[in-house]
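In structure tokens, the next block holds one chain alone, the form predicted alone.
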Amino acid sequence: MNVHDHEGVQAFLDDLGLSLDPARFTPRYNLAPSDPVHALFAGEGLEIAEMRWGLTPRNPKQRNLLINARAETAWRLPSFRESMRRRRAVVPVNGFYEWRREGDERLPFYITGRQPVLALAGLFDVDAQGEMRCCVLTTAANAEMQCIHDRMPVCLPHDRVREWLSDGDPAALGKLIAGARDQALHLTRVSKFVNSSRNDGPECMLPVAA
């Protein structure tokens, strides 16, 4: 994920009556699992908090953080179903990365939307240490994304964010998820510089010749 533009994020938050202090914002061009990211959730009202990217698995035999959840199965899997009912989140990002396999190569693409911020539907939980953690919901790729991958994040229309975070019924939430595939996306081939999570800077999103 890429969250580098405070002005763009704040404009998105302005429409929701929220504010993110610039002093609390660190531009990140290549977020990796376990990194902190700001996410919206329904608390006393609509709130924003820093969370770690990746839910802690409930199965002790599973070591990897749960950074994504398939929207089609999140309702029934023990790892996600309670969060799906009661702890939904939205992660505002400037864009995200996906990789296309060509033989032994993994070619990175940077994906953005029509607006400076994509509102990614997600889930959150609180781990045993009391730290808030989140993951991103995914759905089947739309026509634009299918040339890269068969999955994509659930990208919510900005005017449906409150609806996602409120206590909606499964049918209503299912329609929101299904509608995410209609979001227009722009794909840019970028350098393999982004392939390493140790690299974090504007170079991650610079276009390269296809």
The other form holds:
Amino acid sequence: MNVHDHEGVQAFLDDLGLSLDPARFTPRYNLAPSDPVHALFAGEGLEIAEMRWGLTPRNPKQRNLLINARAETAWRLPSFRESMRRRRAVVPVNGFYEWRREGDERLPFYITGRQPVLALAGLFDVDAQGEMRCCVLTTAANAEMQCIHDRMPVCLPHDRVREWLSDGDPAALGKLIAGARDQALHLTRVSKFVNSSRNDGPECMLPVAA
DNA sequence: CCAGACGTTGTT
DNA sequence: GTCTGG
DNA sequence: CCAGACGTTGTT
DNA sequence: GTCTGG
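Just the form predicted alone so far, so send over the form predicted together with the DNA.
After this comes the whole thing, all chains and molecules, with the earlier chain placed first.
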């Protein structure tokens, strides 16, 4: 994920009556699983909190962080079911990365929306240490994304964020998820600099020739 | 009905 | 608690 | 997600 | 191949 632009994020939050203290904001150009990220959720009203990316599996035998959840199956899977019902989240990002596999190569693309912030639909949970953790819902890739990958994050229209976080009706939520594929996305080929999560700087999102 | 298990995604 | 298998 | 590592005992 | 770290 890429969350580098505080001004853009704050403009998005303004419409929701939320604010994010610039002092608590670190620009991230290459935010990796297990890293802290700010996410919205319905607490006592709409709230924003720092969560770590990836739900911790409740079964200790399973150690993989759950960084994504398929929107099609999250309703019934034990790991996500309760969060789908009662712990939905939104992760505001400036963009995200997807890799096109070409043989042994991973060719990264930076993906943005029409506006400076993409509102990614997600879930959260509280782990055994009391820390909030979140994951991102995925859906079938739309036409733009299909050339690099068959899945993409669920991107909510900004005017549906409140509804996603507050409405409990699965049918209504299903429509929000379905609408994600209509969000216009813009793909930029970037250098493999971003492939190492040790690299976290503006170079991650710089265009390179295809 | 009871017993027993109880992991997801993406990629190949 | 809840789902699956028998 | 991708990159990169991937070893044990005993002794100091 | 598989696990860990970021």
